[in-house]
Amino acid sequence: MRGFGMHSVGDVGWIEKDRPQCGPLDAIVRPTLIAPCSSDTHVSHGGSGPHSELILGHEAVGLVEEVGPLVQTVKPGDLVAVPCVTPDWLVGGVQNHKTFSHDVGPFGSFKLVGSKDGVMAEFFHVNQADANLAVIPAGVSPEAALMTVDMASTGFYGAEMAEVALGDTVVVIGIGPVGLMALTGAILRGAARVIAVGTRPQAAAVAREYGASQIISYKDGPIDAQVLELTGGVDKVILAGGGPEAFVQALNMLKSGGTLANVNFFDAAASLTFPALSWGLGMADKDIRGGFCPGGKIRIERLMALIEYGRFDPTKIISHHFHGFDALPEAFDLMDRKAPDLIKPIVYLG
């Protein structure tokens, strides 16, 4: 089969293999609808080490083709969501863990692309698809449906991991699709005002149609002093963006008792440090949280449903469309190069 994919760090492009194999609890699946993301352009820089012959890609939708013996809720020609986190049910990590995104260590969740093969392929293997799987309900759509498998998942989580409470008032650092998406859920917690940080005009837009109380850009100073002088300092943060400097900020804009929820990757290379003063000398209250992106089916289902009962939007979030597998490599570099008039992209291959 065909896929694209890092040949090596740096060098892209498409790649043949063997098409995968279904083990008893698994699936295979066979991609309709995919979306590129900045951790799959991440990955071919090499921000998870030199891989070589691998094979890109962790959101997708798809119809499944083949299912093990032992697969009991879904049937080939099923059309599914799959999540970007597909934790390994069995091992101990998954059950100590509230987010099943760590199952044999760090992000061990995180197959897809992570340690084997992804999805930007004709087709790609899904283990224990009984609890990996979540098909798609008539209500609704194959691209709102792509857009839960990682950007909802993700931003959404930061909203949870925050506690947003009625009434708060809320700050998101970067609003890209994740920032985009935790601006929603930080909204459909309770948050009262949400400010978000950034400046593509075309994502600003989108943060005010999904409630947005007002936009404010580094580009017109310090962050956190813009939003002392607006707010006095604030109740959760929300850092879905942004280098180590944007954490140090995140921190000062936060009141004491306040928390801050980290979404973002930052890289390898870079040391998060900051004044004692910015989290009040040790004893301001202040919680600092990171997490990945949570795994599984339900998180997907419980997703959709909000999709389905009208909840919110998230295709809102898509502003490039392409057809055909040969589009792949047009839509990764848009993503790698992070276009001005970018949110995010999708792929319909069939």
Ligand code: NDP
The other form holds:
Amino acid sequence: MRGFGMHSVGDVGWIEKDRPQCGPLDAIVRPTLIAPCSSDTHVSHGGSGPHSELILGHEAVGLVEEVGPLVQTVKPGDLVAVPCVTPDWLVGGVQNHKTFSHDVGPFGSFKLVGSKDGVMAEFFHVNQADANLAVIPAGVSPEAALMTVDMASTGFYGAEMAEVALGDTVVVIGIGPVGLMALTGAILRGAARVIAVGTRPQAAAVAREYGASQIISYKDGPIDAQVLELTGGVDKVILAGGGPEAFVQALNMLKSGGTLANVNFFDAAASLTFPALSWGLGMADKDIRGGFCPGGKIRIERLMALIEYGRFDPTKIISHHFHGFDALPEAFDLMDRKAPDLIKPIVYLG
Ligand code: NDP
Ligand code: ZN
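Got the form predicted on its own; could you also share the form predicted in complex with this ligand?
To see the whole picture, the full complex is given below, headed by that same chain.
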């Protein structure tokens, strides 16, 4: 079968491979709609090590092609949303920890692209289909379902880790697709004032549509000073963009008792250091949390229920539509270059 991926670090292209084998609990899925992600481009540049001949992509909706003999709840022909994080639900890591994202070790549950071929192929493998595939309900479009598998799951996790409460003032740093979903999650949880940080005009327009009260630019000076001048300190900050400097700025803008929730990937070579004063001399009850996209079927079913009952519409973050398998390189390149009008591209394969 044909797939699009990385031959080696920095070298992407078409890859020929055998179709993956289906284990007794597993499924083989034929993707009908996929979305390239900043995490794919990060991997292609060596961000998770020196992979070779690895098919990329971890965000997909597709048709179940084959299931193993022990699978009970999905069958060939079902249209499913595939969580980008597909834990091995049988291992101790999942049973012991409050998060399911790190089954056999850090990021262990991120299997598509993380430890096996991804979804930008004619077929891909999903472990433990009963626990890792969510059948798409009639009231949810494939495009909306696709946006739940990573973007909404990750962005909302930022709002959940921050424990956004009724009436909170929240800053969301970053208005890429993840930040826009974090903003939406914060508003769904009852935030009052939400200040978003970013500059891309198309993304800023969507942030306003999703309910941002105000948008500030990191190009207009330090964002901690801007936020402190506007608010005097905020209850929650969700970090979905910017580097280590933004992390320190996020701490600085928090009130005592506030929470910083991070969903950013920091570079392995980066250090997160901050002055004691930023953390209230260690005594200001400022929580620092960071987490990785939660996975599994029930997570995605719950996000799709929010869409089905009209609570949010994630399709506003889709900025570019591509058609056909041969369009994968162009869509990937757009994601890699981060064109100024880009939020999230999708590619119709079916
Ligand atoms: P984007 O690159 O699309 O968006 C990043 C945002 O951060 C943009 O709005 C950008 O502004 C803003 N930004 C850039 N520099 C700064 C700065 N110095 N200060 C403040 N804001 C800044 O990223 P994504 O939305 O795709 O992803 C966001 C983060 O989430 C990334 O770190 C990504 O790796 C991570 N991620 C995590 C996942 C997880 O499971 N935990 C899954 C997917 C992504 P501008 O508008 O000017 O471009
Ligand atoms: Zn992704």
